[in-house]
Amino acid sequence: MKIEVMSLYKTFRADTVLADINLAIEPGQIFGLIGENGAGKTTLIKCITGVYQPDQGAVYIGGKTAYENPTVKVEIGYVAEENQYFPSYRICELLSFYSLAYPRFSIDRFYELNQIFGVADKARVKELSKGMQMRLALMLSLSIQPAVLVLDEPTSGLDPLVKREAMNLILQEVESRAVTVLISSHHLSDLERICDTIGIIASGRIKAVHSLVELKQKMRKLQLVFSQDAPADLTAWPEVLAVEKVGRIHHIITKQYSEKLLNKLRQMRPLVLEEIPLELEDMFIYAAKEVQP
């Protein structure tokens, strides 16, 4: 199912938390949402899942509005940063509740997943650690066999092995059932592994959307050593995003890498001109800095 967010605004008291949000996430796409704390990520996610009603604009899931629409909500698997279940319920009782609430909920699927996640089904929710509650939330959301999976910090509290398994399961859902995924995480290495596209949100606005392939092509890190001083206007070049200097070594982060840029730099006759690895986490950080208000 396609997720569409159109001219969305959300205000709490006098504070505008989201302003003029426009997004389109295609079926089978994995879209990563990144931004600093307080940027509006969780509020946007709650608008998309129908928890909050937008003040202006609209959210459509598969062409239908999400807010107070049960026919849409049964298609959404939602894992919140803080999942609130009935604390006195045992896990087996939650399974009965989900079976009544979601027509495609599969108890067999839940127990298949639990072979990986290992949550005791006789335990009460309140007895589970934060990490175990996150495992439970992931299993329940995957067991409803959703068309749309919305994940807000889904790896919080998970150990590295379980985190890897969770990311692999998300990829399997997309590959096998073309599930549409929206995921927000501060663990940028998690997004690097699975996302097709990244959206950057700052001060309640979507500032940029990049495909990872496009980002890798445009953003490179070059190491240069000049025989004399570097060009005085280097930071102002339209292809250059940032320049970092350590002694005589200049590291240039490009925002529009091209052979034309390399030729332009070669004309400065540098003693050294080489490309060095730039991790995707660094790319995200530089891209976020570029769009900061």
Given for the second form:
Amino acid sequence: MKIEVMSLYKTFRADTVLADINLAIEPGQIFGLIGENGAGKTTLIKCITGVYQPDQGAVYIGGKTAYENPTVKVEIGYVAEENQYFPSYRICELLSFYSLAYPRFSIDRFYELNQIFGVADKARVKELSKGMQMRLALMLSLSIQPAVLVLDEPTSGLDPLVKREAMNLILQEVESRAVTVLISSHHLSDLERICDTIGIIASGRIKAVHSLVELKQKMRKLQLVFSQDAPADLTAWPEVLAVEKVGRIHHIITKQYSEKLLNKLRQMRPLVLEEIPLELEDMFIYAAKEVQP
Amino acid sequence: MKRVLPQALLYKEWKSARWGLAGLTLVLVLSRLVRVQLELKWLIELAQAGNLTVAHHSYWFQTLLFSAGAVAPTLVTVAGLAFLLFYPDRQGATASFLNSMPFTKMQLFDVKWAVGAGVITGAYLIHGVLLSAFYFLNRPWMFSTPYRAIPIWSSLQLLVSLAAFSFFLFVHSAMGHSLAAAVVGPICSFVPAFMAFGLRDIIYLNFSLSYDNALIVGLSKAANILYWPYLVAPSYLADARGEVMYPEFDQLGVRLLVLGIIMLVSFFLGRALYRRNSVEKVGELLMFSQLEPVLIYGFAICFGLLFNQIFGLGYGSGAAMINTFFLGGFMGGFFLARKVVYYYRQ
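What would the structure be for the form predicted together with the partner chain, given that what you showed me was the form predicted on its own?
Okay, now the whole complex, with that chain kicking things off.
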């Protein structure tokens, strides 16, 4: 199912939390949402899952609005960043509740997933640690066999092994059932592993949307060493996002990497010109700096 | 049926409300069944000692059954039931969870009401069966009390509880904090009568009117009508021989009709408000900022009236005293209510 967000605005009293958000996430796409704390990620997610009503604009899931629409909500698996289940419920009671609420909920799938996650089904929700509660949320959301999976910080509290398993499961869901995934996380290495598109949100606005391949293509980190100072003010170049200078060593972060740019740099006769790895986390930090209001 | 009352919600609300069923049944049994049992035990002891005059106790069962004393504990239990049903909805994360699930707000409200009303009816049914069993097992000791006393009392009390429950759900729908709503709900149900009584006293003293003045009489009547416990207060009639007074609910149909109207109006108002509830307002004192002046000024007026009722009436000379305490209470109440509203907003 396609997720479409059109000119979305959300205000809490006098604060505009989301402004003019436009997004389109195609079926089978894994969309990573990144942004600093308070940027509006969770509010956007709650608008998409139909928890919040947009003040202006609209959210469509498979062409229908999600707010107050059970036929759409039944297709959405939502994992929130904090525990949201009834604390006094035992896991088996939560399973009964889910099986009555979601027609496609599969108890077999839940226990199959529990082979990996290992949550005691006799325990009460309040007895589980934060990590265990997150495992439970992931299992329940996957067991309803959703068409859309919305995950808000799903890896927080998970140990590295389980985190890897969880990421693999999401990839399997996309591969086997073309599930549309929206995932927000501060663990950018996780997003880098599974996402095909990244959106950067800052101050309640989507500042950039890139396919990860495209982003990696455009955004590179180059290391240059000059015998003296750099002969030109590199920050003024339109292809350059940022320049860091330590002595005679310059690190250039590009926003439009090309062979033409490399030739321009070579003409400045650096002693060294080499590309060094740039991870998504670094890309985010530089991109966030660029989109600072 | 499944569309109106989804099974998942029935399951969830029943898990919350079952304690209400146990609590309300216990309250009814303790406030009525146990009392009539103890009374019968005493009558048997009197009879064994040869001191029982049947004519003086011919309506003992009806008198005990219709007497006051059941309304307050049932009201508290029903307020507790409404709290249990609303508590998860007023916890930030759980509210988000419920609203992300395939239910509409109307379904969430309807199921709460249906389960709550079912639990209340169930408690009265259980108690009614136990009371009937007691009645028929001890039929010779019932003397002049007809069996219809049990269904009449039960149906009137049931409708009072249902009307109160619907009213409490309405208050919960208007407020974002379940504990505050559980306290405010029962208090609110007495506010109109309290205001009418207070206003009557202020006018009476300020304009030096007599108690048989038409305005004062009118306000007293209005206050009596608004004081809803009168709806379950019986009238006392003399028996055929004029020896014993016994309680009877006169105008039963009107009483039931009024309670039914209160229940339905509260239900539809509560439903309309709940549909407009926003998850982002959960935890705040009020769900609707438009209601803030109503709460602040309403509280201030009640606080002022309370002050003049406690300190202003009966001390010193009339109007000056009552007005001073009313104004002092009003201002104190105003600042207190405003502080509380802003505190919960943060």
